[in-house]
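One chain follows as structure tokens, the form predicted on its own.
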Amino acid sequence: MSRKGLAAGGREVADFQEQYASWQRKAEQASGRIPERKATFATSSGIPVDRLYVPDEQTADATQYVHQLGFPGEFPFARGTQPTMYRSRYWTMRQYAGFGSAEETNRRFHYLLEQGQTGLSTAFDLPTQIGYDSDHPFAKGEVGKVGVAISSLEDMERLLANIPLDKVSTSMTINAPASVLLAMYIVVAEKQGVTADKLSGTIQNDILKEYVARGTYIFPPRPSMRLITDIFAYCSTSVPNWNTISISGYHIREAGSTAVQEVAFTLANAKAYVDAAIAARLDVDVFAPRLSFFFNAHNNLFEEVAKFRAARRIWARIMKEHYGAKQPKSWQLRFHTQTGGSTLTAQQPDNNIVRVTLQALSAVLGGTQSLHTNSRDEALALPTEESARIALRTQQIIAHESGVADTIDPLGGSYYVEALTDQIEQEVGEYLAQIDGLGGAVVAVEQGYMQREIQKSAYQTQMAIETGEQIVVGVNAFKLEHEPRPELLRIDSSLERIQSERLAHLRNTRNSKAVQEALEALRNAARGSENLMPHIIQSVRVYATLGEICGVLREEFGEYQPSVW
């Protein structure tokens, strides 16, 4: 729009002009540090594409602009967390991968990096997620099935073989035993000659959503919160570039929540982590910049875009106005997005490529920092190599061929999207007020409030599908009489035996005295208030297993027993 004819008078217009000029300076500085991808951007017809589109100062829209939207990289971050966003650098293409043995997953990691993936994301099997070694009786039948099996430092060394940890950032979807897996990652890096301060990546480490929506918890909520704040404190000094938590709405949405509930419950949980860290005497501006978020993307494209924009704005206001954080980085909501697994169908699985494309587009239009695109066959099995490649290609086509990354926040200013963003912000605020009234997210989880709200939404959605009110192509409409059967990935059933043999060899060859001493020191620390991370790292370093470390903590903290809501 025209930059001429500035309106005379009006504080709002002056604010607009001042902040617009400030953003232009910052954008130039940012593009000086990280050059934009092209010297000029244009449509396929040769029409120039500007870095950012804003309202004219003389319109009524401009008077609300600074308060409601702001500029990219500026409070309240509705238009993105960086001043140039994807004009300089695309989002990280981080495909979630993990299955079978550490060697198999390592091969998939290398394959995806060779195909242009720019970050790693690790899926762990269920025994690993709940702190049991692969040879534990509870692990039987589950080793390597939904992710990679990691029982010891040896497994982690195999998983990360020949991956330069000072150059690749790694996300690990692990929660209850997150401290142990992070410790393994740190020690593997040590063996590569990479110090912890050079590591970048994320652990999910969001236990509250496990109680609400997913179920891979170990300990009761309060010692779990201690483990999380211990990680915050340890990483703030020793692993400063690590995202210490990825507060996850993804699984809340997968459990059946609405988009509004996804944001509301995620931010309520985030507030609980901030409260716990402050109670542990951590400075909010020290740990808050390393908080990250993880959201889902479903098919309703505009609602999803609005959801991401609203979430950034709400969080910025919470951190600045409620917690009094002073650093702009503390106000920023940075998030990873994964396309919606629960939206994929076993029927006509190629249709899932289209669903994933829509969902990935919403994440990019919403300003995500990294993205996983699901594979077409995930409603049937873990993805084949071909399906994983198509999923990655989906992101690459959006990035390089669609043009949606050539201007910042391209839907900003849309009457529809801005109205949806405002409405989502209001409804999320109502939920947050209710949860605050209950005493916060931990109490709300203990009372089953979030669980009941999600269950109601999931039931309503299922009823809408069963009555035909909500069409799911290939499921309740446009069905095929004879479904083709795609080739599926099968996990080698011998893995469980191989893992057990490896663990037996490890226990027979390691320094048993050093292991016992490390585990006893961990036990003593768990009984007191000392930070647990140095003791967990030492236990990992002498090859205590995941199950042994979590076993000590189970004995000291107990196990969570859910109520039936």
Given for the second form:
Amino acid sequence: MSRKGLAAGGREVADFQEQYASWQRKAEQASGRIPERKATFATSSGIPVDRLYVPDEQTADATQYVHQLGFPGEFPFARGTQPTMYRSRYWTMRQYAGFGSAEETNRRFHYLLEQGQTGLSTAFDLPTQIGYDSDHPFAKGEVGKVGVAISSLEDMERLLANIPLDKVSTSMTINAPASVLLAMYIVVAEKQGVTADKLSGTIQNDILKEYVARGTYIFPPRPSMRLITDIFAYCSTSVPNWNTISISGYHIREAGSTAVQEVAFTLANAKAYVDAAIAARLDVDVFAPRLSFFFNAHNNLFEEVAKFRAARRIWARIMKEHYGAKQPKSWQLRFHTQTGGSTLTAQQPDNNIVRVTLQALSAVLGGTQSLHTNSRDEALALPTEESARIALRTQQIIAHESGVADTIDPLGGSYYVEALTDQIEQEVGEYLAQIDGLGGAVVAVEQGYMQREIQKSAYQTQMAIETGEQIVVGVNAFKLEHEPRPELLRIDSSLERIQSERLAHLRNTRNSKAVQEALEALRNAARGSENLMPHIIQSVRVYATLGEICGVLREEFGEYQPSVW
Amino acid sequence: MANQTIRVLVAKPGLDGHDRGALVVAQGLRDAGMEVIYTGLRQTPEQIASIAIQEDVDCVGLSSLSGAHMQLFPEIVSQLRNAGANDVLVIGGGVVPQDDIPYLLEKGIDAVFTPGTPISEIAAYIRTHIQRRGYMHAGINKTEADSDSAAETIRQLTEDTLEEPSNMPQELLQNLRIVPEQLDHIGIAVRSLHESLHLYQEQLGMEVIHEETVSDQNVHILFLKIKETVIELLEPTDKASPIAKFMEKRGPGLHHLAFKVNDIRQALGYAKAAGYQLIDETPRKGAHHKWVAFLHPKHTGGVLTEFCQPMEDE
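In place of the form predicted on its own, output the structure of the form predicted together with its partner chain.
Entire complex below, previous chain first.
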């Protein structure tokens, strides 16, 4: 930090002292409400560990500290979103799971909850993600493969059987048909006697990154944006504790971006959602606190830590200074982290446990709110139960044995980490200006700008690996002559037939008149400007299928056609 | 194919949206000098086969990370074959477990490249295998099943149209490449096998793997091997032996290089078409249970060049 602030006089020191005192009061209050995990924290040698370490106010540049870092839970949130962070409660350990049938996934859910997992995270199969029922011709070969197959409310009832929806928070990685899956969740809760205002969880619902990086889109960008703002509006009154979107850099990074691009493109997309919501006349301080983010963690430990800290600071400034949000909660960037799937190697899969550990550590040091650790065998297939357990244990060891969660933002003030944080903030700012110049993220996506930038980085990485400039242990160095073959999870392919039979049975036994009416009402709403959520919920309730609901919207909105590379 | 750009279709079958690998490979193959077409996401097997045929590609590269490869990849091969595209090389990649690979190969996928494969390796594979199939572009259709008829066609071409290589269409000439599997052995003419063993066996530690007398050539032969390298020592048993004549002119020393080929008749056809002079117009039985044939050293830089092909077990 420079010495300018001190030279400027005592005012800044006063600010520092005032804010420090204010944070201390808040931290005390917070730990009064929810006690910290331990009465006292100490290293293994018995050295006491403070809640937070700050520069000496006499020697530190107090202006810089207040401006660049601030205190945990205080603008600009470089040091975390909560005043006590993991001293009171660890991040949510939220392992992403889902495969095969709803029953099988339900069993895995119960297993993970018994193993100490604290939130659910659902992976859906590709037909579900793209709005096709399991018996659609395009679903051939894909049913239940990369996630659970959900075609109707019936499947959702099986998925959530005996899981108390008022006690567990559920994240659903679903984007194009997010409104339909959320509707199913709401109706299942209703049937459990849990009202929507008691529900907590997240739908990913980030369509822009689907066009940029992941490919599970259905509709063109503009109607997709409408579906998203309809969800914001509906949830703000009816499902107030729901995270209505998880704006995802994860897939951008997996598609090959750099850490800087990951933050830049995610925040550019986030701005587009805020703009759309404001254009739909929603109050920024009503919907902004429900925005959540989703980032990746790769191997370069310090850069990853700096990335998370920078992202929080940039977003706080955007929300406060650009959008004029008034509520501190609107300035906070809360995020889930998943370790980097694309960093895992099919060669020597046990090495992946070590990679995941480093990545998970970066997320914890960066102050994540929830974390998924990948399983060692994911470069080969879906994780086996054993692999999934080791992945969860990795988080538990970091939490309970490493001591890194005992003080807030332990790397704050590191010359290196602060310099990286500043540098990432600056480079992200340059990208954001560039995208603003193009007309914002929707235009940038339509023009393929982000796609090209990511593709460039992906190719550079590949070349660096092929030339040996970048070492990947077990792949281009330290190879084994004979790779043992690990045990892999197999998905039963009879599921496709079972799902088809169930759907046929459902279509024959439900009240088809009610289905027709609900779908017709949805069609009319799609043609106008009415909020679509109530119509989707009604359709789900009378057992219209996912494919039927998305089918109506496909007919009304059209389908997205990417410009081919 | 050296003067003709290889055309590759990179395709994403099924609903999987992970196209980083497909895009990076596509870019890498372009940089390797190939013409690459990318289908974009969510293509059905029918669509992929139809694009491959319309675009007249040499190779289709399939990418899938969703686990649907077991259904989709074979489906694409059969669509291609049904449409008569027997000569298109089909390769696959993505999250494909090792255990699935034998099934895919059996279903007609030519090769599967799992994560971590350098693009240079994929490019080299495509280049070699397209070259091997190069003659197909000369209008000769070949599948595993009809290799006999292909050989027959080559023989006819050799006999009828290819008598004078200069009359060959340029395109056809360019397309013909032998591409042996490997160097089979190095032949060395010696005055005495027994004396030579001192160097090769005792000093160099090579292992004797085969000994034989080929009576119609009047030659006694010894094969020695170290790792992948095989040396054939040839000792004349009679003054009328070609080896004896060779040594009269040049003394003992390097006699020939032998290349192992898949189809020796085809190799001879190509060599002849390309203007090399054949010593053997048709293969003959050589030592060590192989078909052999020689090219005249006049056009091979002074090195007697042999093609050999192991005989099928009877």
